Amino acid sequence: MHIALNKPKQLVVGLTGGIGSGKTAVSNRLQALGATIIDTDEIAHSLTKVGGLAMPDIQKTFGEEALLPDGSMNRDYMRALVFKDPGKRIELEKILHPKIRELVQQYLNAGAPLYFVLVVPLLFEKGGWGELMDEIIVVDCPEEQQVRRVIQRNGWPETQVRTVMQNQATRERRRAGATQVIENNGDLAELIEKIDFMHQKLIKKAQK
């Protein structure tokens, strides 16, 4: 059941993309041209920090073994933990998509000067997003790219990345939805050039 959520006046840019698709280079890029961005996997791991309002409950739910000894979330068991049982990864979300919708609603509620973007990685998988944003924002790269950058940032063995990957929305499914695409197949250069045009293009759009 989710929580319904009022859209403001303001434009709201949902951003998407899968695992080393750029979204954050391009979340980061929007932010310092002064989009407001409100990140729902920051609010989560917000949330199971030291001391975060979902540690109590995660500690209820899952027992000890799901705490690393400073109180905050053990991120490597919990995978673990959701991935082999669907289970309890429905338990989690429980626990933590209600907080997470209540605290983007509070920030949504303290205004934007320009427009929000809305970073949500499993967008099309999830839902109950849709109703907040004017525009989709998928950020897109052939799939062996995604592969080989995940692999450099988290040091990931191949097979760990392609699971996670088989568990998102297909590259399809997500170009289908997006009102823009951008392409990150180049270097960073390129990227920000497409998006400081698309920031153009947004702020026309956000002050109609």
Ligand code: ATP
Given for the second form:
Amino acid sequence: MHIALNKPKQLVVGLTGGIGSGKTAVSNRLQALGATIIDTDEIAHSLTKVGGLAMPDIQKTFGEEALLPDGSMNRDYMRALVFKDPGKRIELEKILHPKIRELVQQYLNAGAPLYFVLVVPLLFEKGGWGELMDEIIVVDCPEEQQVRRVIQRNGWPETQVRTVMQNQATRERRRAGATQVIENNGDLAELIEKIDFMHQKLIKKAQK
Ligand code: ATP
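Next block: the form predicted in complex with the ligand, after the form predicted alone:
Following is the full complex, with the preceding chain placed first.
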């Protein structure tokens, strides 16, 4: 069960999309325009870095192998482990999720001058966040573009990108759950234009 979260009085805009769809590009721009970003991936990362709040539990549950010499989580090891064994994924999620939710609540409690953007990459796969969101923005582009962008950004082999995509919700599923879709199928200048337009609408909604 998820710990229930209290909705803040400000507008909460959910932001999601498949791997490489452009979520970070969108959230960076919205942040530059004044939105308050809460990124659940970034929070998960901070929990598992050196001295991260989840590291004692991770060490206890998964042993020394789960840690790098500096005390941060060994991401390659854990990625392989949870990929092989879904039970381990559940164990890791049991450690991380309550802490992520707690931190999200703290950020929400701190307020936002305009509106919140809550970035949840696996919104439709995991559940548990939707009740907080007044809008759900899905960043979308053709799969071939996702693949190309991630290969270019991460230097991954194509099969690795495709495996991640197969484990994510389909484009159709995401688009069906959106209140707004950002079509990120052009260049970055086009994307910025679309985001700026959307920001104006969100500000108006936030002021209601
Ligand atoms: P992930 O789920 O892997 O974190 P993401 O959805 O956050 O990915 P981004 O990191 O924003 O995606 O974008 C993936 C890559 O594609 C980045 O290198 C980004 O700069 C690039 N990119 C995003 N949108 C565009 C675009 N419209 N034109 C050109 N490059 C783009």
